[in-house]
Amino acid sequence: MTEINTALTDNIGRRNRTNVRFRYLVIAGAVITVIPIFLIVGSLAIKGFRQINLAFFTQPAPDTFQAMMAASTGDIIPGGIANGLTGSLLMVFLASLFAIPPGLMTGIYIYENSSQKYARFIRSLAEILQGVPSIILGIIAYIWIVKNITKGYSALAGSVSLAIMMLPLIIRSTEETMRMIPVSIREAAFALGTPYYKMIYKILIPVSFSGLATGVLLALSRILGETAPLMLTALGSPAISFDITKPVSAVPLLIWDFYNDPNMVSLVWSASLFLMVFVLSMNLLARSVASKHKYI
């Protein structure tokens, strides 16, 4: 009996030591993973904060001569990202109009008819589309909109490419959110004589609001940093424009333009810092909406 107790004690002690080692190993791996993130964020904050001022948000991007003169004297580069900021907001707004309603309706349709071949086919298309590189979507929008509709680069073409990117994310998040709703809610609605369409938009959608809103916000944060499709569709513009049939700029496009000009390196850091903070805010907003309106 004493030998058995000794063996059990040794076994428990060995397991505890293994657990402690593994815990420290996981902590070390987490620290190693997080350190580069803090270094990147810190570099962006230190190098980009100098250019952040009111003019940074209210004035369009400067030209090369203005940036060169400011760099030669060590002054802050005049101008900002107003043309890119307004262009991004315009295209994201249009992309939301194009993608959110059909994305939500398609996700609900797939959920309601999950056993049908057509619904499974649409789900497969959404999964394939989600894995397509963004540059390919830009080429599709270029052929479809730039060449045949607007006959040139435009905000409309850029928003279409972004909307195509948003669609599979919204469709999949909508379907998964609907699957979390208890079947008893649907059965209770039908037992009370609720029509099918009212059950959809008065019961299912309100109940799943947190999941739907989170999916939409994550899709928006996904497209805010896209550059490749906009290079083939929106092209960019040095001026602030709200004409959807004309070329417009965007914050990611401005970052690319600043990167190609050695006199505007400071604006690269500042625009990148702004974009990172903006996307992070969208993700935090999604988490906040999910936590405050959690019905399922």
Partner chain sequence: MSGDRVTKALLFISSLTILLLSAGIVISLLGGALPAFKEFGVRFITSSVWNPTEGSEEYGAMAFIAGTVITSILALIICIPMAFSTSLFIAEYYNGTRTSRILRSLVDLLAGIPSIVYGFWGFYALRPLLVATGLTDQGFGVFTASLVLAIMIVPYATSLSAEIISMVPAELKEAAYSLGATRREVIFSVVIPSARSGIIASFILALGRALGETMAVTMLIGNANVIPKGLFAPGNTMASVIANQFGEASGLKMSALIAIGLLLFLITALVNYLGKLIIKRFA
Contents of the next structure:
Amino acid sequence: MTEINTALTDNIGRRNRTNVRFRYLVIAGAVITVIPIFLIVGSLAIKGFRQINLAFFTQPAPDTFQAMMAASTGDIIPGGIANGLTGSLLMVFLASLFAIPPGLMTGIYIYENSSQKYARFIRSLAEILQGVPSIILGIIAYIWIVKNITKGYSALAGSVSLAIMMLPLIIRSTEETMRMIPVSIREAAFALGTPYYKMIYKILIPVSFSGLATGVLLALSRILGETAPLMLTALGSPAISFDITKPVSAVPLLIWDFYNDPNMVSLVWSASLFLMVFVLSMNLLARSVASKHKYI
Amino acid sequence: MNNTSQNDNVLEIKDLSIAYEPGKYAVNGVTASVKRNSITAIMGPSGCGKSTLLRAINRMHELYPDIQTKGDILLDGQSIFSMSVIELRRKVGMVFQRPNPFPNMTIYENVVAGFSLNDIRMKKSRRDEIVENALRNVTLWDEVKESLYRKGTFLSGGQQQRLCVARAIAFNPEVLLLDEPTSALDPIATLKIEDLLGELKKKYTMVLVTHNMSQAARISDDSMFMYLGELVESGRTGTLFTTPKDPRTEAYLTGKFG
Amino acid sequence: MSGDRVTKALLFISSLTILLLSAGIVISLLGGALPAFKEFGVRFITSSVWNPTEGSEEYGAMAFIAGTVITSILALIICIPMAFSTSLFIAEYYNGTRTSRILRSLVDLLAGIPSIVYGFWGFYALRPLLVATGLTDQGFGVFTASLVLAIMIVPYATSLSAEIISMVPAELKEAAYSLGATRREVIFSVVIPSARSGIIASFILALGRALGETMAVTMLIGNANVIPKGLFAPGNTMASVIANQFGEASGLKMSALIAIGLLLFLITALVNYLGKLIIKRFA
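For comparison with the form predicted on its own, please write out the form predicted together with its partner chain.
Every component of the complex follows; first up is the chain already shown.
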């Protein structure tokens, strides 16, 4: 079979070269993919850092006249994002209240009945709901809450839109976490005569606690940055407000407002930097919880 | 070809050490040789380094950058590390522990995979001839000649493994490395493979890793016994089995460990 | 044992939440969209006229459907080589190494950045760059939006593709290596054919995300209610027209926007379902 040897000596060089070339192509593609991360984080850090001070966290957003005056003299724009911060915290808190209990329970239900058609159907519904664009959930909360309950834009409506976003995330992470618990642990509990509800809150939940916490934190980091549904529901407010039937602001809503006001440009960099750092640290926290406290 | 091709030894392993982590040797200072047109069995309890030694012969370890290899292996007198790895693997074929025909290829394509993977083009008639020959050599031709263009995954485990042997020998290697080729097969399929290896000995030199002592005794000409990364003893299979020199070999052969 | 029954009943009742929620979403969207569909019929989908002037109101979704499909597909085309090479880097070339883990976390970071931050960054950092190339006057338009969308969906396509590529059995790759194939040849003849449907599914799911993205696109696409005339021409997507016009809408216009929401819901649900279906077949 000298034909093989001849063919090989003919093509080895070429094949090795394309092999090396392809490797470089892959590395180049990967590098190009990560470049935007450095560009985004870098430009936000450099341009946003200047406006971050105490007032940034304690004072509500300035009006456009104040901003214009400051911008014209090159000063730091007075005021901050306190109204957005309180609004975000209020709505995220309410959304968690609405979404976490039914999310956890539905997740456990699916896990416990995973062989049944109904449970699998519920799981598919959660999957579909997870893929629904967030702006559509804004429309829904508008129809349900703004039009029919609070008769106007409100924190409640914003919270509901965020809660609908959160619910499928919690359901799926709960079910997936529970599925990693060895069946033997459950069986051991039942073998000792443990009642069903005790098995759930004394065994299932504690054993999978870090996984559940990770799921919740990841869901929170998702909804913290959401803007579109809030534009249709919470609307925004220049003042700090805790009335859930009235419009409130949120950090991403403030970014949107600042973005539409040319005088506020330097504030929008800072607000974006803050939002990004806030969301990413939540994200990192979730991952470190996931990797550190592992029962399973 | 240089003068060493007259030598009886196809492979010469010289002071070979392989470490998965720095300082942790899976193979430690092994020196051995493999005779032409023979079957050499490498035995030993699991974790003794027998597969690691085998996989060094076609430089498989280079796929895993953490693995470090010291020492040398000569193929027909030439260091395998001085060859292009493509050339080396063309001369040294391999059959794996579990049958692994390519699931995306038909039986026909599997047999000529060596050619297509290496970008060697040839006439259809020549390819057909190679496929038929290889499949006849592994006694699979009659079983699959009607379904050459079906995916190989419907075959039984034993048939799949013979297909994998066909894939390796279609490329006409000098040496065939067999890494516990029957460990995933039932006794009847195992027997067929063993018969096949006995036939193939006429054309190829084979190195067989096995943890099955009776298999080594049945089909090998020479045997090596490895323990904890070291080559404890090697020689003619008959001699090694009847009069082992090392107490560890004797312990293994009498079932004291492994 | 009545405690057990109460627990089971509670769990079951909570599972109804999602059932009612899903039904409610569909019913509300249908109900809200009904006036627009009654008024315009099929023309609502086929027409690209968007005229809110009172008296001669006419609404058609085609311009936005086209804008959505064009930006998302363009984003996908830009995303494919990036996600493909990154997943090969993570799951094949540097699989199991520190480098791979670092790259993986960097790509995960991309998924964590909020949409509005992408939009803002695209507006102030990326848009001037595109203007400097001379290809576009203002920097707004389909291409700018797609470029940012592509960066946003890369992590979704990458993490799934990488997972599937790393699941290709080592013994198959080794079989190809043992026959003398080079790494590139192993990738193209063994890895990709084995992982093909999973990789395709990961791109379909990434497309599903691109279709519904709102803020970044709204800030970059130029918000012109017409079918985009070229790569650098402005347009509008279904999500961005809702974001832009919902606040001041009422009556028929509100209904038209909800109808667009319904169509977007159907399109994304279909695309996601397709992706999930392929994955389930694969697994």
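We call the rigid core whatever largest set of C-alpha positions still superposes within 1.5 Å between the two forms. This structure is a prediction, so every number in the text was calculated from the model and none was measured. Numbering follows the first chain given and starts at 1.
Peer 1: Core superposed first, then measure: what is the displacement of the CA of N16 between the two forms, in Å?
Peer 2: Core-aligned C-alpha shift comes out at 10.4 Å.
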